[in-house]
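Consider the single chain below, provided in structure tokens and representing the form predicted alone.
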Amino acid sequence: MTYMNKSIVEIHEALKKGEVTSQELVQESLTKSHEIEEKCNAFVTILDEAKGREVTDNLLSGIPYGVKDNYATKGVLSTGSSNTLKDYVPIFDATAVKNLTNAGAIMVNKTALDEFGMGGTGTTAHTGIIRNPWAQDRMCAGSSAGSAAAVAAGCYPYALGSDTGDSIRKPAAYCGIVGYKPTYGLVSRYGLFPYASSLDHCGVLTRSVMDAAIVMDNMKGKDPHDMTSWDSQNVHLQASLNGDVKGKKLCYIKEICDISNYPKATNELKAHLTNFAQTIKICRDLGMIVDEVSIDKNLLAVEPAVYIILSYAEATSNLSNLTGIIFGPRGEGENINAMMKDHRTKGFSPLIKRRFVIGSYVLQKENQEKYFKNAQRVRRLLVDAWKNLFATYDGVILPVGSGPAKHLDGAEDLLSEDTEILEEHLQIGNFGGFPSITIPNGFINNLPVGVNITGNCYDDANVLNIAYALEQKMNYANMIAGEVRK
């Protein structure tokens, strides 16, 4: 019998019963590792040395788990999918990681992603493309590629991914499971290799909302290493689902919804929107009023702008310290300026410096006051136009992308200018610190597609109680790679 294919509350029960081992489990976990391994690229290293742990009254206790590779974990190779730190083995935990440790969790393997979570596609890691299992000519999206395929394909119930921009949640929706970003500073930071340090946030991908909610109250709490966490101990996410919704209020967003703003749609994304709209309908159904608001169009048309720019100036100036000189393979040249122009020319992808270079353009003296600073009063009027839908409304539900999985080569996927907030609408998400949780809700060609709930911060129990019953309404929580449900 397998068991990585069920959720927590299963796994423990069998396990307290005496039904499976915590060994079994971790065998079965590695054995699907390996075999998703040939089939998707998802893993930058598997721990066969794995071992199981004893079983306690904590849920997590004695179950395995995937790590992104962006998470420092002691002893443990840790790259962040990058050639500059191949070769990188921390000497602490990441607090996310120690965490789940002292909950009796067991990390079976560290899950690819792209390099340093600088990507939307799971194409850009050093240990090459990593694959949707629903389809492996598709991609998982990125940057949490890895730990979406992995949760998908049944390697275990969960994993831990990070989210910058849409990194948890729309790697979800691709491969048909939940992803969950709480609130900023829910979860420490420390020991996660910083992209955009006020976007960053640590989250997970689970296979069903009760299975975020049981990961992340055993993830959270005030650290002192992260001064921007923050005491959580009130807050209680599993309690918290009852699945009693009744007069919530949802919104949703005519200028991302409506179809008559997309003239050169696909069928898919017709079929993609046709499926919201009947969401919204289940959502009417369970006792919640969902309108439709407007929001100014021109402010949500630059808003992927105002991401590129702040993103890629935090990044270039957190990853300055990859220089070859304190960690990672030594560059080679005559003096110390040309080992680290070494280092850093041959370590980096093409994606990657490019980042860089227009991360330093926008933060030159002469560039800042017309690109950095206004794109920070752009992200201020976006945070605003959300926090003004949170004074009325409990969440703001939103389709997720334009539709299922793209090709990988892109030959298919011909996504014109129009679809581009439809596509990167997450990221307001980061730019408030929002908590934002995705989950499944209908297939397109037999791929899954997905829904998102955004709330206000600190709002993270209300979010994911209403997501908790949307999912009890329909049929999609803990489903594995190439179960089509209806």
Second form
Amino acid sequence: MTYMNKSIVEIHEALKKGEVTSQELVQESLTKSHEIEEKCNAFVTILDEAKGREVTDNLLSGIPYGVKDNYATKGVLSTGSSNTLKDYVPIFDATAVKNLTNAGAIMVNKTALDEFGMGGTGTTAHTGIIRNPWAQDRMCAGSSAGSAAAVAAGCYPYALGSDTGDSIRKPAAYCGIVGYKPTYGLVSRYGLFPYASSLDHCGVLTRSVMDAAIVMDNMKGKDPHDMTSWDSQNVHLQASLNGDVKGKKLCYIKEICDISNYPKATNELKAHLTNFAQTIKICRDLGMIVDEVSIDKNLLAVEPAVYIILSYAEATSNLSNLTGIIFGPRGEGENINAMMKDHRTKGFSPLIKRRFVIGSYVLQKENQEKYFKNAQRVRRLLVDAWKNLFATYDGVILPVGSGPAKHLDGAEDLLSEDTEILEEHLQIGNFGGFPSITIPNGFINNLPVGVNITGNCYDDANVLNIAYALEQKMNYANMIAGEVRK
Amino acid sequence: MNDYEAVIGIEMHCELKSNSKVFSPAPNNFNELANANVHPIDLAFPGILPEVNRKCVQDALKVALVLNCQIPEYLYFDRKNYYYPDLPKGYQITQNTDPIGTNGQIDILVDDKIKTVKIHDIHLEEDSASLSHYFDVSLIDYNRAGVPLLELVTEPCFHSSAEVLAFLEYMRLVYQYCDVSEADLKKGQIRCDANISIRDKGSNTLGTKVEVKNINGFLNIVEAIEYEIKRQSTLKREGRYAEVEQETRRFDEETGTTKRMRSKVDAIDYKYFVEPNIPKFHLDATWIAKIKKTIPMLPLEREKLYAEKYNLTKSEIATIIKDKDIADYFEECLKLDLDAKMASNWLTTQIMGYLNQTNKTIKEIYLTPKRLKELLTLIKEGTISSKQAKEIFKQVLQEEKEIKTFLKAEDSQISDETTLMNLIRDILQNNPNEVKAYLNGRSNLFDFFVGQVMKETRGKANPILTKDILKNLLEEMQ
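Now the other one: the form predicted in complex with its partner chain, given that the block above is the form predicted alone.
Every component of the complex follows; first up is the chain already shown.
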């Protein structure tokens, strides 16, 4: 009998009934961890010493989970998947982790990511390429690649992720699971290694919307250490999932979803968009009103550049603490500047260095107005456009990416121009701090694909409930990698 | 220098007083032990976020109000990005776009004349760690990292080191009066940068600006400014003004000169942008009004008041206001309704003398304003003489016991009217010749009779009462 492939409620009931002990769950999860590590290279650390914990009425008590390695975990190696922190052991827990520990959850491993969350491929971790459990020649997408792979492979019911552009929601789609990034500030970012502070979100990867709601109920909360966190005592996500979505209004954007936007569309993309249309039909069958709306194509076209400018700029500043002086391997050199330079030159991957150069450039006095400030203005325009939709609609529903997981051998940071907005539109959820959830909505060539629903700030319960209703109507909840469903 | 005029602007950094640091819960106090006042936030461990200290914001607002600054509607911070080993995050949280106070002004006294100093802005920021360099190692102490700093930037409105010194000394007092900083120079709580240029007298265009950074101590600032004026003037006079470059220099204490650090060409681009981890905070008008009410009467106001209302001498005033604690002591005396002139006299002579002798502060002194009032009332009521009061003053401070302890019966003044009347009658009877002479117009003999009374009572007769009785008795004889 295995449990780690089940839902949180099922596991909790098994624990309560005494069918299984917390310690046995930890053992199962650890065994599974080693298997997945072998296949997917998903972890930085497997905590073989992890112990079972007391089972209480909290649904998460006694159940193992995974933590992305860019969360600070007290006494446990936390590398951000970077050589600059390859031996770094924090002296404090990230607030989100602390909250889950208080709920009785058991961390069993630290998952690998694109270095410091920068990258959408899962190929830039200092521990090597992370492979998709559905097909090992495919990528998981990133940056929460290890977490997505582990949850999809049945290591445990959930793992923590972080999301600055789409780092939870895209790997979720590529791995056939649920990825939920809540409203900005619902979860404290204290202890999350920053990439771009105004866009960074803590979130979770699960195999069902219900599990996402349960985990978020335990992760969230106002934190004195994070001034951007807010009081969410009145938010009860799990309790809000009633599946009643009759009369809810959704919209999708013509300039992103219509096949005519992509004259060079591959068969995969065609299948993906056809499948999306099918999902829209299911939404309507559920009693929801779904409209096609239009957004200025020019505005959408500059979105990826805006993300690059803002996130790279914040990243150059956020990662300036990595000098090898207080923590991280001390660089060599005749003076302190040479030592810092040596540490950073050796520690960062070329991808990150490229981002630092761009980030620095757009912040320079003579460039700031043209790039950084303009990008901030366009960010505002995009957020306003989405807010405008939210005045009428409960959510925007869009396909995730241009199809199933991409091949690793074709993995490049650069994306083909014509599907760029399809690949990058989830970043708008970060621009606005909107609650945004990806759920699996079908298969293409036996590989899962996903659909995303994004709603207005503070409307997490509504967004999750819509996703929950849709999930119930489809057949992709609680999937484990390998079991292709129709 | 005669043909030239110096134009000087000042950046004054002052550490604020607070329980915890400006963006972290680590304690903000002077600690001998290196790296004792640290929180992970101060060490910039990955994942830390700033927590704004409300008290520091409040104190910064207080000073902004004192400086008559414009206060923004929203408070927010910026990041100033640069790499330096004393800067753990690789950026300093400061205010660049919208400082907590802008376009202010404050009056100061320079050579007894009012000078209005224009304030460009005042902003709240965090201090860096402190570095100590040794022969083969450098050590970093993070106690100072994150200590709240208030940076005050003046317009280039000074024309001499004396004006600058008067301003700095006055601002130091203001910080102390407002109770936002100890403003202790010995603890390095005040550091300054000076921007200095010269131009032909009467000219309206500014010359080439040289910045002298990070000067500790007011005398060093004076010295640095004077050196720069002389250096630039000499070059100008010799026709080599082109050699004055827009650059950053440092003050070398040993030689009393300034040395080049970097030219404008190498100026650092700090790549400022708004700190995303601190949400914009609305500065509520009622909060500001409340803070305004906590501003005490400032030194210059007190100076005017003491001169005009209480008629104190210049030197008395100077002694009282130059130390906030002394000034507060005096204010307390006024509150207790003590005679201002008398209180000032005792404070600036007896009490200050005692403090100087014993190296004590006024806060440690046993003779509180309340006890001083007791003492002065005894004099006023004629219970003791000034001379006796001075004796008692010494004893009270030495033994730290209440005044009444030292009020011995035999020491006390003779203020009983009947006793004095009888005594004076006897004296007048025993000196008939003098009485006669007095009555015949030798009025200066009045002091002779007073002297006789004092001789008889060994100085204990109440002098005022004695004079009154004498006057009455002699008038009766007329």
